[in-house]
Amino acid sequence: MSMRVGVLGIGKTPHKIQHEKSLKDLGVEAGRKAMADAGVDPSEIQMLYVGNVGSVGFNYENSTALMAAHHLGVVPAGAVRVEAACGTGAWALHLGCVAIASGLYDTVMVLGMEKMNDLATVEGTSIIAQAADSKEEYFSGLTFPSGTALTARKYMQAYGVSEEDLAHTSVKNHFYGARNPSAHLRFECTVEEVMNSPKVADPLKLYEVCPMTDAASALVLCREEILRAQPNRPQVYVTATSMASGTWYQASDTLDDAYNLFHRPATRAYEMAGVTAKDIDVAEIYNSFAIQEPLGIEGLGFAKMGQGWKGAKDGSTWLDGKIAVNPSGGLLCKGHPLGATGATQAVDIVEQLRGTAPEGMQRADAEIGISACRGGPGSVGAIHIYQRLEG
C-alpha cells in the first residue's frame, strides 16, 4: 500500500522553560502558527489530534485535546487526546496519518504539547515514571536514567564501546543544538567536557541526558490532492507511518529488545514507503539520553549492531556524512517535552524537507527523511518517512 499525506502547514514553540506561558498557550501558538503556515481557517480543520503525558499531573488538567479545540478554534471537529509514553507526539501524528489515508478527512491537525517545568524536578521525574512500570521498578529505584544506564552499560560490555566513543554523540549533537534558534541547551562541548560533567546515573553523564522542558509543535496534514492542487507550495508528503509496541520492563530489556523495537517497524516503515535505509538523507532519531542514538542509528538499519556509535565520530552522522542524524540537536539539546518530542522531530524533518532549517542545520538537497520516537522503558517505537515529491 503507497501512502502520501501532505503536510499543509507546521509550526513549534520554543524549546524552554516558559514560566509565564500555560499548556494551552503553548498548545495555541503551535497550532495557530501551523494554521497560518497551511493557509488555512479553523473551520477547515475536521479531526484533532491532541498528544500529551501528563497534564493531569504536571498542570491539573485533563481533557487536553477539548481544551484545545476550544481555544484554537476548530470547533465543532472532534478532538482526541492520546497518549503513549515518550512516542506521544509521534502516535497522534500516525492517527492523522490514518485519518487523511482512510480517506475519512480532508484537512486534520496532529499537535503535541507538554509544560513541565511548574513542579519541582523530583515531582516532574515521579509523573514521568509512570510511563514505565511505577508498581514494582520505579518503587524499587530503577528511574528512565538508572534503567537507561543499565542499557549503556551492556552496549559497552557487548561490544568493547567506552565511555570517551559514546561521548561523541553529545559533542555532535550539542554542536548542531548550539545552532537551534528552538533548543533548550544552546552551547557546544568536546569530549573532555562530556566525561567532566556530572554523574546522572553511571555511566551516563550529564551532558548526555536531556532536560526538562516546555513546548508545543503542530502539524496540518491533508489529503495528496489538497497539496498537489497548490503547487506553489513544498510538496513534501508523509510517505509511511508505522507504529509498534516493545517491552514492559527495563530491568530484563535486552539489547536485541532495543534493536527491535526500531527494526520491525523500521522495516514495515521502508516497505510501505518504498525505500531502503539507503535512501534516506536526514533523520531525527530520539535520544533522551545519547546511547538512544547509536541504537535508533543500528535499529533503523544506518550501522550494524555495535557500530552505532561511530558515525558521531568519524563524521558519517554529521550533516555533510552519509546521513544527517539530529541535525536538531536532537532531544539531548532540543530538550524532550513529552507528548510534544514526536511531533516536533516530524517538524524539524518537514523543514529539512522545505530546505527551511534554520542556518548550520540544513541538510543539502534533502528529499527523504525519517523520524523515529521511542518511548516508556522500550515499549513504544514509532517511525515516520517524509519525502519531497515535485510534479
Contents of the next structure:
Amino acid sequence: MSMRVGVLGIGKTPHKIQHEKSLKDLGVEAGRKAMADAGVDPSEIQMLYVGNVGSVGFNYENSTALMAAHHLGVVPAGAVRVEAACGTGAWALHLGCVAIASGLYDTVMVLGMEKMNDLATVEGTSIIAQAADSKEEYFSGLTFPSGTALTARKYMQAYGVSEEDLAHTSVKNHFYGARNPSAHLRFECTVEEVMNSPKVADPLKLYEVCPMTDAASALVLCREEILRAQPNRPQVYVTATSMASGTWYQASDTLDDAYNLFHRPATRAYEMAGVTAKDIDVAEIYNSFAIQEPLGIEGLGFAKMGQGWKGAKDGSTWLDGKIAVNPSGGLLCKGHPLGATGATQAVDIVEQLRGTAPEGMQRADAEIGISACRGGPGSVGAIHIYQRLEG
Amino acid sequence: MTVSAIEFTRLGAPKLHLFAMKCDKCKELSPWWERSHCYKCGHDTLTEFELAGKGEITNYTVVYYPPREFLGQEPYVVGHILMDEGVTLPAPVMGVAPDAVEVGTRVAATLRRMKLGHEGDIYYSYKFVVDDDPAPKKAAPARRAAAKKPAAKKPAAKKPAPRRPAARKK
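If the one shown is the form predicted alone, what is the structure of the form predicted together with the partner chain?
Next comes the full complex, this chain leading.
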C-alpha cells in the first residue's frame, strides 16, 4: 500500500547533558516546539505516542506517556508509551503513521524522550544492557559496547577491514557533528585521533562510541489533506514506515543477520514509497557505535556487503557525495537518548527536506530522505522514508 | 533497581555446569538460553547437553567499562568460544593480557566467581583459561560435523561436582 502522512510540525531539545532539566521538562519542551511549528493547539492532538526506554531505571519514573499528556495539555487525547530498545523512537513514529494512515485520526503527536544522565555511567551501562538478554547472554560480562565490539571484529575478520579503515566513519560524523548546534559532541577529529582515543571495548574506541545524552524530539503528524490545505507550509510527507525484528543474541547474530535487519524492512519501505535506494538524497543511519553505520549503509542497499565503510573514506557518503549519510553527525555526535533517537532522526531528515538544516549540514536540493533505526543486539530494524511532494 | 536473591535460585545454580541445548530433531547445538525452539530448524524440544569444556577463541573484546556487577574486574576479556562440540558461547577469558588475546587460542573451562548480585550474592560460573594441554586438538572441527560426534567427555573429577537440577526437558 502507499501511504502519505503529513509532517505538520517538528521540535527537538538540544542533545546534551542537561542536569537542570527533568525528563518531563525535556518532553514538554520538544512537544511544545512541535505544536508551535505545526500551528496546532494541544486540544487538536488526538493521540500521543511516547517513545521512552528506561525511565524506570534512569529516573525512577514510570507511565511517562501519561505524564507527558498531562503536561503538554493534550488531555483527553489517548496517550501510550512504546518501548523497543534503541528502536523505540522509530516505533513511536511508526504507530503515529499507522494511526493517521488508518484514517482513524487527523492529527497525532509522536514524542521520543530520554533522560540518561541522572545516574553514573556504570549504572547507565547496566540499564542499557537490559535491552539485551542481561540474565543469560550478558551473564558473561558483556555490555552493549562490548557486544557490538564483537560485531566489529567479526566484520573486520570477514572482509579484511582494518581499524583505521573503520575510523573514517567517526571522522565524517564528527566533521558534521561540529556543525550541528544541537549535537552533544561538537569537535572535528582525524583518523589518528580516533585511533588514539581510549579503548572502550576493544576494538571500539571512545570516538567510535556515542555518549549518553538527555534529549527529546517530537513530530506532529496529520492526514495528507490537512497539510495540502496549507500550501505555504513545507510539504514533507512520510511515505513509508516498515518495521522488523531480528536476533536477540550477539552470539548467534551473523553478518547476514545484521544485513537483513535493515535489508528486509528497507525492501518493503522502498516498495511502499515507490522509490529505490538510488533515489535517496539523504540518510540518517543509526550509529551508536561507528561499525553500525557501514552495516546500515549495506542493509539499505547503498553499498554491497563489506563495502559500506568505504564511503566515509572516499567521500561518497559525505554531504556532497552520492548520498549524504548522517549529515547531523549521527548518534556518535548527537548522542543517543535511547527513546528519543528514532524521533530525532526523523526531525533531522524533515529539516533536510524543508531545506532548514543548519549551515554546513544541508544537503542541496534534498527531496527524498530515509531514516534507519535499530535496537537490541540485532533485534529491531526500523525504516522510514520521507519525501518533499509539492502540489 | 535491585535484583533479589530469589533470582539467584534461578540463575545461580544452573550456571554451575557447562551445557548447551541440543535439538531433539536436527541435533543442532544452541547456547543454554535457547530453550523454547531450535534456532536452526524451529523444532520445539531441546534437551540439555553436557559440554566437555574445551574450545577455541573465535572472537573477543576487552571490556573497559563494565556493568555494576562486574566492577573491579575490568579490564577483562570476553570471548566467543567455539566449543569442540560445535556451539559458540560467550564467556570471560582469564589469565590473558588484554593486548595479548589471539583468535585461534585453545581454551578450557574452569569454574570461577563470575559476578556479584545486587544483594552481595556471589554468582559462580564458567570462565575460560588458556588450555596448556601439550597436545591440543588440531583445528576445531566444522560445526555441523562436530555436532554429530561430540568430543569424548572428560571425567568430571577435575571440577567440583556441582549440585544441579536434573536435566530439564521441555
